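Taking the form predicted on its own, here's one chain by itself in structure tokens.
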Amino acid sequence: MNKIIKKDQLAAVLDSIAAKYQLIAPVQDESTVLFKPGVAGKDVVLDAVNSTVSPKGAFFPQWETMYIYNTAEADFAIKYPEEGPDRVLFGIRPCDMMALLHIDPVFIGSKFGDYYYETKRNKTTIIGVSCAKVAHTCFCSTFGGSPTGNKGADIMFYDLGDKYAVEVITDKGKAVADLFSKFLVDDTGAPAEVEAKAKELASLLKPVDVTGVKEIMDGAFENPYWKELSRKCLNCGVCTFICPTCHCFDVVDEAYMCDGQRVRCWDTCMAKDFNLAAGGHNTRPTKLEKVRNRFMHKLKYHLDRYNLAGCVGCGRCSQKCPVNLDITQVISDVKAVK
């Protein structure tokens, strides 16, 4: 963490990155901050707090394509999607690559692992880019984050003002730091920055007690708060959409003639028929039912299953959802059920 790079050369540095890798990064398209594939270094946008779709995506894509089919041939013949280029990750904030840890056991953490999703995690360097500022919304340090955690980095930029420290963590971060190493500065002082930097944001998180919720959820599946939490949610899902964590999917057919595609794309939780089975029984007919879920899935499910929160507190939902649904409130309502 004694090297830094000037923010000044910033673009150049990345422009070298791409020179060999996919580069993905956010930049600003209209209102939003999103993830893209091969953008240029004078393109990349990091004054915002946080992307206001997280970088999910670039692994467990919104829309791909499984395979491709065609009937009319004797062996039914299917092809697969080639594998891509091998890629960077740049500017992901410390809470999205703790979201990334969290949902990797869903996708490669079994004997059924997903090649899709492992393909691409496998063939992907990141860059974590810390917080320069913290949003009013933001709760990371309640799951173990920190707005300058390196967790889930091959390659750390330390924000410091006019300049980046630079920690290269691993095998594959040294690769690609090697590209730019020519940017790189001796700054003694680095180090100190970056803990100094790291105390002041943490100091400005939203203060959010999780301890108990766990246990009090295991026997609040039939009590009455979750109904009059219901009330309040119209069953839009841009919860679930922008969420780093959610990983719900749709797997449909799209076939003309003899022609026809396997596509797998997100879905939420939050739809009405997204419980619906054969026969026309939907197993969570009506918003209670899917708030609860919703809301037991962050902060009971995923622990159950992983060991590990299905929120990192990144804010997004809190920040987005039309009726002012919060879920550090649901947490601090929890914390008094009876």
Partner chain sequence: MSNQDIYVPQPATLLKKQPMTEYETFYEFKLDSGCELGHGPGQFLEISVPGIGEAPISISSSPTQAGIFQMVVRRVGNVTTALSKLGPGDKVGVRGPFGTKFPVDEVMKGKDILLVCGGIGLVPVRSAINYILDNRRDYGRLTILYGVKTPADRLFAEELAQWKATPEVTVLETVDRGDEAWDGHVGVITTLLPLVQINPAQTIAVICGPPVMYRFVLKELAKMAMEDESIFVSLERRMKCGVGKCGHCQMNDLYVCQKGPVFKYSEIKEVMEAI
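For comparison with the form predicted on its own, kindly provide the form predicted together with its partner chain.
If you are looking for partners or other molecules, they are not here, because only the chain is given.
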């Protein structure tokens, strides 16, 4: 951590990476900040607290071809998309790195491993960038995160105003760091500065205590609170699309003449037919069931299934919800339900 990169060198550093890897990094797209592949160093934008949409799409794209086929062929002549290049995901914040670790077990390591997600994970080196500031909606410390956390990073850049302290964490990270080693400058004071910055940012986070919430939720399924809470929800689904841990998807076919492709795309549990079965039975027919399920999934079911929280405190859903449904409010409300 006692090496630094001057901020005015960042574009050059990123271009040295982009010469060998596909660079995925946050860029400004009209009013939003989005992670995009194949970007140039000079276009990378890091002044937002965080990207508008989480970078989970680098591994679990919003829309992805699983395979293409030809309906005229007896075996459908199935062809897989190309594996894609080795990539470097730069600029991901600590909360979103934690989110990846929390959805990894959905896709990796079970009886049915997910080729598409796993391949992209394996082919990607992650360079995290610590937060320079926090938003009023940030509460990562609730789930054990920190604005300077390096969990899940191969290389970590710590934002120190006009410079980044650089920490190379894994061998995968070292291979990428070798590409920009000439930009690294010794700075023995950096570790102390990082520590001071960590303390400063942590003190600015919204204090939300989630202790005991899962245990209350275990017995609160039928509590009238959910009905009251769900009243104002519009079922628009924005919370699920921008969320770094939401991982539900739909599988659909698109075809023109004989050429077809099977596609998977993000789906949302807020959609009215999400749980609709063929017989007309819908296990979550109204707002009440949908809203309750979303918060139960974030704060209880994911924990029950993977022993990992389903929320990392990025605050996007609280920020973007058109009717101010705020998960931190839900957490404190739940503690009060009887």
